[in-house]
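Just one chain follows, in the form predicted alone, and it is written as structure tokens.
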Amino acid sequence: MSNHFDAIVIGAGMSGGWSVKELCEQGLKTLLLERGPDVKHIRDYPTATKNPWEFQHRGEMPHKIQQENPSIARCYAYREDNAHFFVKDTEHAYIQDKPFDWIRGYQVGGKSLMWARQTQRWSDFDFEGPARDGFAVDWPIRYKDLAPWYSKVEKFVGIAGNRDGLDILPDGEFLPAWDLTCVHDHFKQVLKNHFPGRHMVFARCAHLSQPQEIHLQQGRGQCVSRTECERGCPIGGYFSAYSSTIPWAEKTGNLTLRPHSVVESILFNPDDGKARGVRVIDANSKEVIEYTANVIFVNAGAINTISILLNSRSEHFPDGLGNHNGLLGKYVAFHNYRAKINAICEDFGDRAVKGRIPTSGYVPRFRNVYRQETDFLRGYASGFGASRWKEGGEPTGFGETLRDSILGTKPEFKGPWRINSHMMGATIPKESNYVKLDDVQVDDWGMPLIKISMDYDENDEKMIQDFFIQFTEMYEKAGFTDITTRDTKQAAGLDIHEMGGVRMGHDPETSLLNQWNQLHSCKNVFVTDGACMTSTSTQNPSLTYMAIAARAADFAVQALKKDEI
């Protein structure tokens, strides 16, 4: 194939899928590079329809494999039925200057196959946070800049949710939400009656509760709430780049997909001050190939995106492409998921769960929203789960016993309602949280090993304690009993929400990207994955990545037409 393209997109995951979709739809011949293997929707979901007894270890990972892969083994989603989609610790080594569990999915579609599918818009409380609270740098965009792109993404992806009318959690373009349980409704009413400004809503999720024409055109169907999503959904009931954006880009005839392509660096041309292309190492043969393009989108996942830019050294950029100010790889942040709280609800003993839903309840941020009211900055959101099973675990037994256990038709199989919440706290970007390249050690492709140093601070510790206090109070007011709190003490990384390192901003001296996600000092390179984030919010970030990628791709196309990049 020709080695020159109109555009190159590095990384075929959540944001890369949106970048390539927008570029191809607008007529650009685009090369999509993915370091892992190709994965096709339906064809490559080997465990999607297996029954529990068809797994040798009933879904659990063997102890030996857990010992060999301690970081990935700590991930909640890593199981026997989807282990083939995760990068093992032994497959792409990295250096932990501080403990960090790096969860990765190297294949076409990236982690969009295994994600938790939570999709909340950010609000101006999030984009204005750094300027208001005096940390990081000011975002160069606000909610109004992303609002139309949120809408575009939501309509194409398919988001189930309710219009809740909350300024902290802007409404979107929603498909019908599922019903939550009676306990969710009870807790929601308790918050309304006793805790002004606090809310419990249906957690918006990327599932087709009622497919529209645009989803049928993608070949996707209605979600049937199997809740086996991390195996891959043959129906396409939830959004993934495999089942949606990448096939859509392929239909334009403008996409060239090259898997097994490890991007070594981006090539800079000092004559015109632009990137001229990328250098790729074939993951299998180790052959080195160069591809050229007019515009390059970097969507390799925050940490890999940083490493590619750091490794893109030249006489003009000796410390990495665009790194004129020494900030590349610094001010990386994540979400604090350490705090958990559980309880028992003795009420509603005449009711039980029937069927499944693909999400839970969600408590949006309520701390430090309109004013600074605590001794820590920012705040936290939380999930809210309520379920009812047989005492001691999920349904068990044989014959009539199993039937009654599943249906909950006899009191002895009902047990109490079990309540759980987990904190999703915003961490403050700090210079001491960084991603670097090692000076000596290299990986299997001859590239410097990535060094990661991220940790919690006093702000995070104070937030955890506040979460325990506030949710204990709310649980007690709801009449819940046996309330227990737990700090998992987990290392950063298991949130799988690493953000920053190539942050956006107004000033080229304090940021790497402008308001359109262009490198300040190399205008035809765009970064539109988690690396571009200036700060974190309390919401899940994937929807924001997709909206930012779509917005930047549209800008890039228009700028190319005007010969401005």
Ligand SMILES: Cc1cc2nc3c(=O)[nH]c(=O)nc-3n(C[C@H](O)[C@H](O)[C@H](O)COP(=O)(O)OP(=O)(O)OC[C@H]3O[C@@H](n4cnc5c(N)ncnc54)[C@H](O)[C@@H]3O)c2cc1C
Given for the second form:
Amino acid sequence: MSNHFDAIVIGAGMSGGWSVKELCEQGLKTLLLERGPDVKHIRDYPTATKNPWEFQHRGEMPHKIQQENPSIARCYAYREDNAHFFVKDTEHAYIQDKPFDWIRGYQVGGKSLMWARQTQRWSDFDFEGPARDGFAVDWPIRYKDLAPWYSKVEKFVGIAGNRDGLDILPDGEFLPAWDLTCVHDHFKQVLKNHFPGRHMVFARCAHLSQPQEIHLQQGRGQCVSRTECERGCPIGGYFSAYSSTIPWAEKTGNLTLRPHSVVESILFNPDDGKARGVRVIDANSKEVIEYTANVIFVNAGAINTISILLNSRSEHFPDGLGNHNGLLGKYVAFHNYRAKINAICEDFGDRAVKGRIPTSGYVPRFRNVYRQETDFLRGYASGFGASRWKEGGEPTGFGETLRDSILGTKPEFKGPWRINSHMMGATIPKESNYVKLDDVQVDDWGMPLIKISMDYDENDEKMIQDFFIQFTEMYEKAGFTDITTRDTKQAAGLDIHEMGGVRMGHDPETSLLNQWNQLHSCKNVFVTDGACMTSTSTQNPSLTYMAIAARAADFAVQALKKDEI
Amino acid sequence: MDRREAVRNIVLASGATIFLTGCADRNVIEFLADGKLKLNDKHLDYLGRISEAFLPIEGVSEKIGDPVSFIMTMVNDCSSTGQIRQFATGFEQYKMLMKESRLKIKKADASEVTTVVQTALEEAAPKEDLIYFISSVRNLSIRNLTSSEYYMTEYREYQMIPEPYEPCINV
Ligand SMILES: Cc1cc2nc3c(=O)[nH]c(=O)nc-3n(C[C@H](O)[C@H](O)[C@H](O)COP(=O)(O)OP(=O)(O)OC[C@H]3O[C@@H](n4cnc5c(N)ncnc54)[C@H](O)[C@@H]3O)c2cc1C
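If the one shown is the form predicted alone, what is the structure of the form predicted together with the ligand?
Entire complex below, previous chain first.
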């Protein structure tokens, strides 16, 4: 096998899947390098069809594993049925200069198997945010630049949603949404009547509520709302790189997938000012191999992408590839997911839900949208859940009394509706937040250990208090009772939306990537995962990464054709 | 030093493998080197009887997984070393309690056992480890039942592919 390709994509996750799909479809012989093992759709979902009672610990994670892996143990999604997709803290150490729970999935498909599939578009309120509010740098793109790519991604991925007509949350190419409950409708109405500018909509999600021809061609079928998505869906009812983009790229005949390939660095050629390839360490044999290509896409997941670039040192770039201004790894940010609110709704006692759905309600950002109205910058979106489940008998006493209390009656809808919301707050990228490489310590593959320092600031604290006040007010107006608020005080990272560090911008002096995601100072290297994000917004970011990746890949192909890179 | 403290001290003072002399019989409770509990057949049988006394499943037991193996798995895998030791100490105290009450577990009627247990729980100075043991066996027996195929399908109507979703049904 030749070691030369038209393109190399580093990282086979959510964004890398889109890079390879676009590059391969447009005829480029593409090498996809993934540090983890291959995970094949259906074949490698060992728990997908297990019943709850077939799990040895009924879903609970063993104590020893939790003790040894404190960061992932704090992640809500890390459970007995999908633990095998999570990177263990113990296996891939990193240095927390400040507490940071780094949640990773090292395998072909990346975290696209574990994700919660929430897919909201960004709007110009997000892309214009830094310029308007005077933080970070101005995004070099606007909504109109990305809108066609959002559409392209949405059609292929399959997004269930309603056209809500909100400027803060642009509509897309939607499959039918599921209807939400009467309590959702009630809350929606309360917002409409009493809180102008606030809305509750169906949270758009990457599920095939009504598969189209393009989805059937991918071999995917209708989502049947099993809601066991995190184990891998044998039906392909939700989008993942495993079930969708990577097999699609494979079908073109242009893809070479190499799992177990840890990309150590990108190799720079000072003669033409371009990257010439990558250096890979075979994860098992530790053999070092070099691959060359005309164009390189870095999609290793924000923090790993930063680390690969930092580790790509040369005489020309002593502080890392493209790091001519010393900003590589700085201005990293995340989402503030600390605030939760719960309540009960005593109304609608004669109503309940039958079956399950894979999403819930969503309250788009309403703070500081049209003007600055609070003493903190930006704002937050929120989930809105309302559910009611059948409750069995309260276990009472011992012996026959206990047995009869459990088996004497069938579970019924007796309790009230349970209401919950969780804040999804924007954080402001700061120079003091960073990802660096340690000068001394290395991992098992000889790569310098990654050091992470990200923290909340006063803006985040004020936002949390505002969320509690606003949601308490809205909940009270809706007649909800027993309202309790909770600041989880969780460290950064558990939002699993790390962004920035290789930010886009107009000016090469203050940013690393241009409007096409090319490194300003090494034009055949593209960064199209979370690392490219200039600011964080409030919406779940992966849809935007995918749209950015597709757009940049298309640009790269055109540029290659014109010999411009 | 009361009996509870005495038993506890034995547990704490011992190394990786300790032997507790039971009162209900002369069997021992043993710890493995990794701190996990290893019960011999007699103790496993005894634990089964306790579980059955707390939550009788006779008649449906073949439709429900074995509570003893579930309890042991959960105690050993999902508890801290301290909790495992607490469970063991509590087990010893339970045996003493039954002995004091002159209840031979083999003969004892479930209702007698529960009366003794409830009286012990209501004591002015409740025994922490005993309570831990009793509530662990009770809770895990309940969990074994309510997460069983029998309960999930017959009572919870669980289906891997759920019935079609309806957001607002009348109940
Ligand atoms: C529980 C959970 C819930 C989530 N919910 C949502 C949600 O609802 N909506 C949303 O938008 N996002 C969500 N996310 C986040 C989402 O999964 C990520 O934003 C997305 O996967 C990022 O895509 P990526 O391509 O940048 O990284 P990944 O998908 O992580 O892929 C990166 C890949 O690069 C590989 N790699 C890393 N380093 C190297 C190297 N040196 N050499 C070779 N390969 C390398 C990794 O092994 C990995 O396969 C969630 C994540 C989790 C875990």
